[in-house]
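This document starts with one chain, in the form predicted on its own, laid out as structure tokens.
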Amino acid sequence: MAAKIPDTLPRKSATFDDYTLSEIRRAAATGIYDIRGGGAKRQLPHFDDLLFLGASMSRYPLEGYRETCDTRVVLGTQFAKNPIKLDIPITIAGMSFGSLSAQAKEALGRGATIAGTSTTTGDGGMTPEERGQSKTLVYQYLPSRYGMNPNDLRKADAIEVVVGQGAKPGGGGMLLGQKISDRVAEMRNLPKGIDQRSACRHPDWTGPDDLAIKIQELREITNWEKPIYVKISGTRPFYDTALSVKAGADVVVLDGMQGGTAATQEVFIEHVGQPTLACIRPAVEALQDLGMHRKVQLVISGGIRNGADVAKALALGADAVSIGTAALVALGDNDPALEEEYNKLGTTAGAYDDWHEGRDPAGISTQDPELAMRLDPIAAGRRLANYLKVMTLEAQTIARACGKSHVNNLEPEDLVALTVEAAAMAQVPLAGTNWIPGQGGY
């Protein structure tokens, strides 16, 4: 009697996984590319691949909460008459009214103010709710020029010239017609209900020499009072940082590919740019080569989630960080309490990213009046402030453990990497060795 051949399980392709197959079928059925919000969802080297060494025998830690660890940071110290003074090194990134509801923008301003930090307008102009509730407000100056006027520039506390965004380097913003309400249309001087696609580059300059002229104009408009930030995407951080400094930036904001967006092509989000971890050290090197490290401040954004991420970014040479997606989650985005409503949209809490459709049940990424009313900006602002407080305490705890009296005193020497990739990107030793890939050692 022949032996029975054991059954074998069917094996799926690692290249053509379930999601890839579903995307092929969707593209074949619709003939259009996928648009979504959020940041990169693929596995990338990140701050989790780094560990702090802490202090024991060879280093002296600070004693609990009895020895102070300062968290204050000043941004824009080079040229501005009124640099930005923050209580914590965590700021709120630019997210526009249009992509977010007016209630969400108000909540961001409330939370940032309670925590002693700044928020940022994003594309589409300045709303009274946001200006009214934000003690410190940064005004984004984008290629679209939507809502831009000299009066609002003067009302802001700083100006951020946006050259690139981590989720879509080389691409412009998108706001689909269903989110262009009467108010959004009026602020942006657009027809109601018509898809908007912003330009990918500024209309009145094409390079760093022109940018220097534009920065000079912005300084004159604001009487040299406001710090001028330049925001770049994580593509060529060494050269882009150097050119930003040469053009006269007070602050460089560097956004890695884990940074989010309200809406763009998924192919952008997942396949253009570099991980945040890979961008920090080249930017710091550019500042050091120019003798401008700590004179021109560096703000890092893209996938910052907790105090450990904050501390690691600071240890690698940043002066502060900026959060977007995490701030929205703190407000109530992707809340499991809304699971049933997310299911009706064909998704689940934690995976919802169709922010461009304007049907967000949390009332955050929508212009639907009924949905937007679900978000209480006072309660949501308190949640954001609580989250910022916890992040700051976590960063302080790590800094004290490393013997630092200020979070900005953290340094690469306090870090090791768990993977060769992270060691190379962060330029810190692989754990258990003194080897930094590309720099010798063992």
Given for the second form:
Amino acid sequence: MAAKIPDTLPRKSATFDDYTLSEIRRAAATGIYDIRGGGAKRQLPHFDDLLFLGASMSRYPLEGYRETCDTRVVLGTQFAKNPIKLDIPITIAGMSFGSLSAQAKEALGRGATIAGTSTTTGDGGMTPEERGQSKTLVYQYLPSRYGMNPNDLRKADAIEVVVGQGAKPGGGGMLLGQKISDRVAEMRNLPKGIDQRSACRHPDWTGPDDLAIKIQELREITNWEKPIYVKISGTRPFYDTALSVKAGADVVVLDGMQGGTAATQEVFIEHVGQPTLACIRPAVEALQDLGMHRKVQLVISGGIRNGADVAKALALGADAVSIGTAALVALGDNDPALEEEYNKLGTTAGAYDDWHEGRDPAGISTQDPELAMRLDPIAAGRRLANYLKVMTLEAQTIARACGKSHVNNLEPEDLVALTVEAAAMAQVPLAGTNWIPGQGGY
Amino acid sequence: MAELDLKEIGVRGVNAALQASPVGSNEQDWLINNPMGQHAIACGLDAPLKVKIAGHVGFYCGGMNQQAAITIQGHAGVGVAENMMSGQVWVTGSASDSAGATAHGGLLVIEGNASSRCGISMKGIDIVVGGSVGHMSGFMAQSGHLVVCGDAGDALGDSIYEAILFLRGKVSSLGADCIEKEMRPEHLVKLAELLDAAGIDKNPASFRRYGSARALYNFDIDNVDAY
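The form predicted in complex with the partner chain, contrasted with the form predicted on its own above:
Let us now look at the entire complex, which starts with that chain.
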């Protein structure tokens, strides 16, 4: 009897993996691209690819719990009469009422206020809940200008002119009709239930020369009191940062591709823009070239998750960071306790990203009154404050170990990289070598 | 009437004086001399002032205006009366791009022509243009009225929402989802009211009305070529 010929195991393609195959089938069935919220989900070089060296013979550490490690930061010191003074270098990124429930916006304001930091409006204007609960509120000035009015502009503590967003550089937005409730419709001057498109370009300026004039106008309207931030996406960080400074920005907010969005095409999120890690050093270089580093502050966002990420971003030259996705998780987004409900939506806790559909069981990315009522803004705000506190303590722990009396004293020299890619992007040596790719030295 | 010389005190000096003008005081009528095409003149006002600007202005004149009646005796640069909430901005000459952009209310009158994107993303303002408007005018216009006594360039009313466009002359082309609509009696009444407010003697019946077909209000893959 002939011996049985051994079978090879079934082998799935690395190129055509299960996710790719499912997307091809979905596209074939529907004829439309996939829309989702959040930021890039693919594996990318990130802060985890960096390590701090810590103190040693040549560096004295500071005593934990005893010696001070300051975390205060002042944003907008260049032109504004009233710069933004924050207790911690972690801010809450712009997210709109419309994409988020009023309860979620209120919770963000409460959490930020307890933690001594700022929160930010989004497309769709400023709600009284958000202004009322936010000690420091940044008012976004977006292309669509939904809800934009001078009264709210004057109520803001700072103004953020949004040029780009890391999740979708060069893209506008769409709030689908199911999230356009009566209140959202009224704030945006649109009929209820129709898709609300957000433009990708501002309606009355193009380019840095025009932006300089726009910033002048915003300052004139607000008596030169408020810092003007310019938010850019991680596309051409060197030039975009330099041009933002030229246009008169007090603060540059730079958002890498892990930064989230309320909704856009999956293909856009995953294939346009650069990782946050790759954006910081070029932006810092631009500021240094202009002699403006630490004079025009740099805020980094896109994938900040813990105090180590905060410390690494600051060490690479940022003055502060901003969080969006992580803040929503702290409020209760994607909570495993809601697993059964996520399953009913065809997903699982941790992967839910159909924020545009407005069916969020956590009551965050929805305008459904019953769902939104599930989120207690006071308790959720408290969770966010706790999380911000932990991140700050973690960043302080690292900074003290590196011998720094202020988290902003962290520097690239405190870091090494675990991968060649991260070493090249962060412009710090590959661990165990003195090699920074692109700068010789090996 | 109080006079301010912009050449002497600069844009900041002019705006600071206008923005500080107390309601009910005698300082309600202002004349701005030597505007020199400077930007952001008379923006952010929030009082029932009458402001006359003796000459041409640059970008964003009358930006975010509330209550004030501003007259520009000359031409206006980009974004005149952008995001106006109420009041009136009157341009005796012509206006550059994006006149009345995103404005929520008030009346903008341009006696001459307006360049491209007039009334872009307008959210309730009434705009009356004595001459013609450039391409993409009324782009994503949400509400309010745009009256054009002359012609309109390409892609008029592209992706328009609920704004109403009245055009007396020819249109080069209509943008996505913009169609000609029936001029009903209530439209003739509104148009007559706007022409009267702008001091323009034209027969409302000689205009045509354009607005949204509302076919693109909810995304449909079969309409993808129209986007």
